[in-house]
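Take a look at this single chain, the form predicted alone, given in structure tokens.
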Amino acid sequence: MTADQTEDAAPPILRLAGVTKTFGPIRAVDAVDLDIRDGEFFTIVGPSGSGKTTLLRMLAGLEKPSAGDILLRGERVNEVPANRRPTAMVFQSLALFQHKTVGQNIEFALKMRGIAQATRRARAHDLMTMLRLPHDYYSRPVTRISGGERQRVALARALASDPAILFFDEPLSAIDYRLRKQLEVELKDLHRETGKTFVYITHSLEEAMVMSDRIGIMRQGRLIQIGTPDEIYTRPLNKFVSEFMGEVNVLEVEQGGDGALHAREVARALKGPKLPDGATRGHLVIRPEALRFLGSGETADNVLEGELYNEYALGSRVQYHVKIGARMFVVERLREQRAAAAPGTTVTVGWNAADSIIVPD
């Protein structure tokens, strides 16, 4: 799918037609076509180079198409200026002012409007209470403040011009596991707050999976497949998405005259959803999820042995290697569940066929 169609009656408050971007030969958005909801967290997932950054300074007003139109609540803004949208970023480098005070830094837009100081402060007040920012840090300077108050002090800036949509460029890709798994969560419930649209650019698929009402994946210069999160991991529409959405379990398979999918690498007949039609060749993808091990007696639509190769303690969940011919197999089950054999012995491992799906390259 490279387009997105919505049967909302309500019409998108961003729509994309045919947005193109290029750098001398270099195409790096291409024809993208998009509708972006009044109020929803909407998260454009894709691996370095993919365009997504470039498409994001183009909605944001710092970059202009090369062709295709931007339209913001139906009026054309290609040539708009970033200063004169109703939109705000938050930059990956949060970009604060380092000589100027909390205060100082979350007024700033304001005050460029010619707001009052008292107006200004209340706002700034507001704000800091929304984000959970003491009240006293107003007169602190932003650099005596940790990484997370600065991450509050960049998202109090820009709501504080009450913006219809907040654009983020990766925001918390240079913060530590801990700090960036508490501010997901913050992010999440300042949207449903603030009730404004939010338009969020990363490479981590854990955020957008966490966070986002809808995802578009992007490659290359498009996007490839927009959907929610369960329907993008469920149902992804190539190879290059289910592998994109996390750790997967991908075979190439052959349609055989008996109707069984042939496994060359497990040298093996598999049971699975049908290839479609006209097409002799696919992917057979399992979740790492949807792989148990099997007991003495217990049985599944495919079955395969193996040598447990090692696991890997994920918190709640386990994760396991299983090494079936030349291929190494991800298994994933929680902690309550884990497989009692220990790495190096020999296991079984069986999935049922309705838990895979078949998708093109």
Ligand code: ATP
Second form
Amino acid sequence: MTADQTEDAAPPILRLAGVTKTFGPIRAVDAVDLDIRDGEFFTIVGPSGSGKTTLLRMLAGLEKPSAGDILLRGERVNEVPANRRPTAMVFQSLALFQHKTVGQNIEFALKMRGIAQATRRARAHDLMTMLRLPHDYYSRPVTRISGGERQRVALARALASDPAILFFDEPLSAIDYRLRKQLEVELKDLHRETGKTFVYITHSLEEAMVMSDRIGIMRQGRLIQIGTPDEIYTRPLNKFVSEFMGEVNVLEVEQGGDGALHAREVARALKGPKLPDGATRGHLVIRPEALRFLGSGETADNVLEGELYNEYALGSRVQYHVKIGARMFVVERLREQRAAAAPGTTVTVGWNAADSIIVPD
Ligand code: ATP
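Please give the corresponding structure for the form predicted in complex with this ligand, as opposed to the form predicted alone shown earlier.
Below, the chain from earlier opens the complete complex, with every other chain and molecule after it.
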């Protein structure tokens, strides 16, 4: 019995048991076990080629597993095609009908089911209100609305048939940063408003962190870690997961006889968490925001001197690159905690042992 089952009395809306997909010699998805709870926002994150799309396509009924079972509310659905499942998919390309209007796109699935025009129209207008699309867009061709509006039409179209689960195949990956950030928030709000199960795939852990209740990290066809954004952020399973989170400082360390951690790249003994029993080496992970600049008289468990290489404004925060030994460290501070130093100057940076973690390979 998995932890999910003991915690949660309700059966999962989706259960995957040993789900595998092979393409000739390639194991695109390799024995994945997973329970997705009714109403949760679950995101699968992984690099290109890790098997995310193949896994999602099997969940949606667009691909059949080579082995293993997919249960939807307890019923085996391996052989049930997409159009016979209570699910809908939003694709990266959105796959809108370019020659149709906003209204025709939203109502498409309802028309296929023979639902009367007046009912379809009322449903489309309700969805347009929910997605904050102006009602006079109903008769407009989808080619004459903005990219963000097209995203909302694709969402309305997916929601029209009232599916229990919505699948999302990287719908925001081709969108510019500002609009993407806005749509991430809108999607999370839409999830809350509809109460439906959302299963989302992305290569961006940052995007996943913003929206998801839980995240599964995929690597080479396997789900290697499943947890809440907070669990993944504070307790990454290994170096791969910690580096996937973006700009973190990872130092290879060895346990010295003196109990200290020796980091060759900075030629120093460092204070940090203990290596797991039996291990002699590991990776010390220090987040950019755990590092601070030390003025005279200030101290920390670990203090290193380096050269301030450059400064990058990130809105309310500022990022610094600091060259220490053979390594470029990333330091992130709030604007009001900016370093009073110019590039090229020697600076002292520090962090406390409790603000770092040790991860295996
Ligand atoms: P990306 O982020 O680039 O979309 P992904 O994580 O979604 O990647 P998949 O598209 O699922 O990864 O691919 C996983 C592996 O399976 C890759 O090695 C890919 O080349 C292979 N693969 C996927 N579909 C097919 C197919 N139809 N035929 C053969 N190999 C395939």
